[in-house]
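Presented as structure tokens, the chain that follows is alone, the form predicted on its own.
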Amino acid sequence: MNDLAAIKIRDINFAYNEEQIFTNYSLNISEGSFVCITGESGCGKSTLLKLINGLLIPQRGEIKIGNNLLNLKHLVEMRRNMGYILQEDSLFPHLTAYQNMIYCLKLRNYSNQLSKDRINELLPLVNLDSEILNKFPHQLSGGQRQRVGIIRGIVHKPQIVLMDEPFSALDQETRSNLQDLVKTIHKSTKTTFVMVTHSISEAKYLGTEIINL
């Protein structure tokens, strides 16, 4: 594992209305690590991901992605270097599987051919057949939807992938298969992964480090 910090959180304070979630909280996440964040409901796990992604801004302190300060000026550009994988219902329902997969590529003005080539490269990695590409999310199984979400999250080769309980709505067999899949992707890409999970066994299986909030 690389000792360089992919994410540096320094003395942040964050509150929803008057409910304090973080007080002088600091954390370093190393490049290439797979950090699993655990803790009781309401402790701030998902909030921490949103702060890293810039969806929320701390009232005090700072967050750096690499050596760059996460702030409003550079927020869009920095966010485009991250992937965000949520639960299976996070796909755009009005877009086909293929359109969901290439969403981030369209934001980067990839050509149609480059987009097709990238998807064809990733389909075997997540055990999906090309026949699902023109189907809409409601026509796919839960496991298929989540695989589409995984492709959408890594298609643009992000520096950091954030995952917010991505497997919690799936049956155990599908969940186990996708855990194996994500573990393989992490090993092959050396991308920094940060995942929220309620499952200690999942955290122990996937994580190179476990943070309990």
Second form
Amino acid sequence: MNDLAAIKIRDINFAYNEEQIFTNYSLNISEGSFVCITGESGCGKSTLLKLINGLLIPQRGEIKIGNNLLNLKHLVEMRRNMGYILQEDSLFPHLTAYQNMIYCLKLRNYSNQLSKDRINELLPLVNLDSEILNKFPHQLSGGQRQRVGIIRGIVHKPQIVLMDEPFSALDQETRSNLQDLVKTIHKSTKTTFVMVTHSISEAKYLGTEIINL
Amino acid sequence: MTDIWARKSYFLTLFCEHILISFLALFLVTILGISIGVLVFYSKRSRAIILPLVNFLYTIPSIAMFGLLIPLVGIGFNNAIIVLVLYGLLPIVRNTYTGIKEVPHQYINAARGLGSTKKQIFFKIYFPLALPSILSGLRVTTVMVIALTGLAALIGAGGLGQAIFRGLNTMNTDLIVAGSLGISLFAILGDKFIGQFEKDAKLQRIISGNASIKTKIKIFTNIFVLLLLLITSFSFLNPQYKSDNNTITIASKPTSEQFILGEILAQQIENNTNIHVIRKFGIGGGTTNIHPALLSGDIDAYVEYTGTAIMNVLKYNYSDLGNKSLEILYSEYEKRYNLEWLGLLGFNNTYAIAISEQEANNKRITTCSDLVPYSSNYIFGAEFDFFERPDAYNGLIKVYPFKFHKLSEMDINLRYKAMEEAKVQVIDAFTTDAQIEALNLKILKDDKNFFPSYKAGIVVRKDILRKYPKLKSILILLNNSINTNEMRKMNYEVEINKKSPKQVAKNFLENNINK
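What would the structure be for the form predicted in complex with its partner chain, rather than the form predicted on its own?
Okay, now the whole complex, with that chain kicking things off.
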């Protein structure tokens, strides 16, 4: 692990309406690490992730992704260098599994052939059969949906992958399968992972670093 | 129904007009409605103004809306399209707005988090996911617009509603039924057509680029059939003559008599010139809507009645003019409006008091004055108007002091029915009403000259007379050619014997003018 910080959060303040969530909060996340953020519900786990992604903007302080300051102007460009994996119900219902997977490639106008090659490369990694590619999300199981969601989040080779309680709605067996899978992906890609989870055991199993808010 | 079959080309024309008006209105309202719905979603400020406004438009009675637009855009096609578009807006604007608003937040979060631009979020997520809601709004609008196009006939824009109004005004039930069924059937088909796009999320699949071949074929076949229908309708109506300069537009009010007179004018022109006649018959609201259209040039000529022109158009008190009324009428029309009265056709379609022939004979009643002493034995029935107008009931009882047993207000078309069923014994009538003959009624002589004259005459725009120098000499051949009996007989032919106004007009011209 090297000491270059992938994400630098410095002295941020953030409040929802009246409720103060972060006061002078700072955090460094080093490149290539797998950081798990845990804590009680309502402590601001998901908020932190949304701040890193720019879906929320801190009232004070700054956030740097690599060497770039997160600001409104470059938001879209910066997000495109991140992967975002949410709960399995966030797949776009009107798009097929394949279209969901290549969503980020389409945003950058990748050619059909390049997209197809990239998916063929990723399918074995998440143990998905090519049969499911033309199915719609509602025709897949919860586990299959989340595997599609993982591909959607990493297909564009992001430098940072953000995961917001991705496995919380899945049964135990599917869940541990997917944990192993994410662990493998992290090892093979050396990408920085930031994952929010309420499960301490999941954090201990996956994280190279655990932050308890 | 054999009557309807004989009119099949008439119905085909109406159907083609109906489909073109409805389609154009729907096409425009879809684009406008979705745009407004999207605008309203993104801009809070416009939402506060536009949503209540669209709601308000929807609450204006449709007939009033057609009428309100006449001073601005005249009668006919444009007016109809504007009204239909304004009316159809509400369901689409609303469903677009709520459809977008209710797209679940997790999809929007995911799309934003993955780096979509605002535009990409709209076109890739919001719009496709709101589409089912938009389409169900469009279905409501489609049914509404097709049905409402039925009213377009009131302002001379044509469509199947024309058959209904013609049927209502000439007491021809077959026409009413055929027109209504046609509109219902058409609305059901329109609903099914839009339903095709909604069913199984077909359109959503197509714009998301994941429709099966079968779905694509189905949708494109549907669109192809629609286009074919539109093109066929368009070429069937062959509106090329509209750009052709050699036309004249004849209008009529919505009564049997006016349909017949309109036809007589039209055929007289067609038989003797090569001018193409456009018929805008059965215009709702009569003079109120025809006169402005005449001034704006949407209409070139029609048959008007002297009493109506003097009191409703020129706003004179009829009794003030005395025996100079015609002179003043002609010169004021020319001076104020640049319109020419070509003279009078001969008959006087005025108000009259009618009782049954039998009763008249028994009591030896021949004049209104004769009726006064017997009036307390009778119930008097008349339309709402008659009790409202100063030149009708209120003035009447000052001249003839009737003391009827009871007054009964009813719709104008029900007076004769009430007479037939003996619910009333005295009614107001128009002197040329066919029912006078059909029910054996006696018209009482207006011995104190209370009722104004409603003599029919042709009114024409002066610039049209200059443009077609032959026109005047052809039309004045009709002057003094129809007496009150003759007119009543022709009305009888249409209302009781169910002949078409076209046929009756043709017979009249053959037997009386072009012998």
